[in-house]
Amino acid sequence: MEQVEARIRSSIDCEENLLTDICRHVIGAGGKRIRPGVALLSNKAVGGKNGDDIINMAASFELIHSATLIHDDINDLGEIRRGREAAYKKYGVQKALIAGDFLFVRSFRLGGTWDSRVVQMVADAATAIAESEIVQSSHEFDPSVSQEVCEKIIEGKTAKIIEAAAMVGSYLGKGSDDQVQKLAAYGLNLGMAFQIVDDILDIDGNVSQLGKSKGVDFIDGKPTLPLMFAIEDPQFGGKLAKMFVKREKTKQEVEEALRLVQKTEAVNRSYKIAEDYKSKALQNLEGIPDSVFKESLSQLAEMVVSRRK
């Protein structure tokens, strides 16, 4: 990880400094590095030695999830990430979409030159995060929203790409056809089980731990399953409908609106099928030979749901 990290920081040098101040800015913020380290361990998982190869793929993983972060601050006009300010509140909009383009190129850059089916594995994770981007603003401020729509939004911006990350890294590593198969499934069970926690946090995390307000979802409008879940509740739903569809919203409508998520079920319910998500990933894993690597994917599901507060 500490190349993968070095890597990062050189693909970002560029003859403009401002460009390359603005992409620090946004990595430099840190993050859990799940993507990479996904690829990295289903790389080594299967026997792979691919040296240098993989650790470009890895560091190629995180600049298309850098350059994400950019352009959805952007489109949900988010002030706080990662407990810094927004790339284009700091920089302005249009410096903060050609930070996000440029990041999206030094990706390819580094993980274009392999064979087209690694191109394609990662092309596809990059056109499902737009598909549902796209398919989220569609529902924005919608309390009628299903969980099969909620749970497809969350695959497309999630964890497709954490499924590409293990693919590839699989893959690379020489694994078998069934072995790459079992690791994508992991991967893309791991990021489902991610994101649904992560949407929980927005709920009821602790704000120090998020690096940003807790709320953000519900102020958006954004459909979570929590919130879904929430609105479905016989004695507190009809009330929180009301609330979420207000395109502008007081602190203390927020606030009383976690306060109401917190007295149903719909934590709870959300737990129980990030849960379910991490046992389908684990169970991906059987068929893979044992080894510390292994064991790291296996401690990496088990971190993902244990998140709280």
Second form
There are 2 protein chains.
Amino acid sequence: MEQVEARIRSSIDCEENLLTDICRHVIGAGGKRIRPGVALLSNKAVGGKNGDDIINMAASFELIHSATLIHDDINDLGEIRRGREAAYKKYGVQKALIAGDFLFVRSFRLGGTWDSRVVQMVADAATAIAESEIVQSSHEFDPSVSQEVCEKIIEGKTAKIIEAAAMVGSYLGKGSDDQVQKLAAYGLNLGMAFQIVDDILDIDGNVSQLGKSKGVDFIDGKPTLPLMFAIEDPQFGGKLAKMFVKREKTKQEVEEALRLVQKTEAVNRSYKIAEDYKSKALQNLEGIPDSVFKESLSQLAEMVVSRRK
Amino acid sequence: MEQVEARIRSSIDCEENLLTDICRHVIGAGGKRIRPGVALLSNKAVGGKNGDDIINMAASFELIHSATLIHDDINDLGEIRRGREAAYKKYGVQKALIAGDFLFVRSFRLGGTWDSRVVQMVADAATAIAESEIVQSSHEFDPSVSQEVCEKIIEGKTAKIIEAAAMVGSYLGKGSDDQVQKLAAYGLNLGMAFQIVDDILDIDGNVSQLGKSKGVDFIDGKPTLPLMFAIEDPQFGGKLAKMFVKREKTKQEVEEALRLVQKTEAVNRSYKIAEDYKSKALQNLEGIPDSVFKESLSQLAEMVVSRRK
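Having seen the form predicted alone, could you now give me the structure of the form predicted in complex with another copy of the chain?
Okay, now the whole complex, with that chain kicking things off.
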């Protein structure tokens, strides 16, 4: 991971210091590095050797992720990211938009050594992000989004790129087809569990621990699993739905809504689904030979769902 | 070019129709296709054979370009693009931003078959776009930008990617190092001439012919060569500078400013510089063997500077 961090840092150097500063502001703030972590561990788990290609690959996943964070915050008006002021707030929308594009380009540059199968895996996962953002935005302020659509959004937004990280990592590590497939499935299930818990924490989490604002999905009218479950509640759902669809919400309304959600079974139901995905992820690891790397993948899955307020 | 158009069209297909629609809105509106045109002609001029790689490459350049147009319009609030309503105005900022990202990703996907040298050429040119946008935005509403900085901005914004198109096209066509270098220099000079004339037309052009709004650079306080030359004018420059730095300008003020610019030597001086770049571009073609393709490259250079209102 140290090599990956160094590669990420060197990838954002360029002639315009401001561009590098914006990227450092976002990337240097930390973050969980799940995507590069999964790529590296999947690589090692199938016996991959240290090499420039896997370091580039892992760094590239984090650059794509950071690009989408910067652009997401512009679109969602998210104010805090990784414990820091969102890039567009600090540097302006214009420069943040450019910085996101720059990160896409730099991620692509790192891909110079990959074969076409790898490029397609990564590009298809990145396409899924864009597609699911479109689906999500077309369901904004819609209080009747089905569980299926919510999960579809999560899959495209988060799980597909983690699937790609596991798939590409193990592929570059010369894993067998079966191993690549298993680790890909692990990544997909891990990603689902991770995003569901993330959406729970937006309701339930501790702001200082989250490193980002809270209640954002509710404010932005974004359909997430816990919010949709809460709106299904016989007692509080009707009131929550009415609040959810409002384009402008006061701070009091948001706080009240989050309190109401807590009175429903929404958080528990969502955790249960996240636990199911975690279990599937662990099952997917079963065919992989035992190693400290496999153990770490397994711990990662546990960790992802054990994040609570 | 027909094959390139077909490749562009198939590259923007995806599961979300809206995403494809937004891209079609921008790409289907036409445009001059200078980047893919230069890539193809440079390829053929050195004896390149028809092949999937050059078609992919040419399509990829147009996708990158279209992505930057969509994002530029968000940043500059440009209202008309290629004769149509700007994407962000028609579909909203959020969806347009995502569509731009999607085009970057799809451009990258087409790159799956390139070798790492090609990827680096393209990525470095795309980096130059982001860098120069940052330089440009840091000089917004600054009436004292030097000719050198203006040209630096143009180089990064437009010329570098046309240079890359020529370079990559001839490289994939198995041109000699000398030919690749000459065509690259042709592309750079062509790009400079092209952008200078584009900036002149923003002052001087015919809106229906331009396919975009007029006076936009002045309104946005963007330092272009003709605007900076006009501000240097001993008689009208002072007044123009005062108008240029205003963040809010009325329609009348913009019209008056464009009339004042016409009374200066700015447009002629700028055309002269564009002509100089065109001449350099033509000189760069001298070492290339005669062919209809070389002839077309030469005509392209003439056409680029002969665009007038």
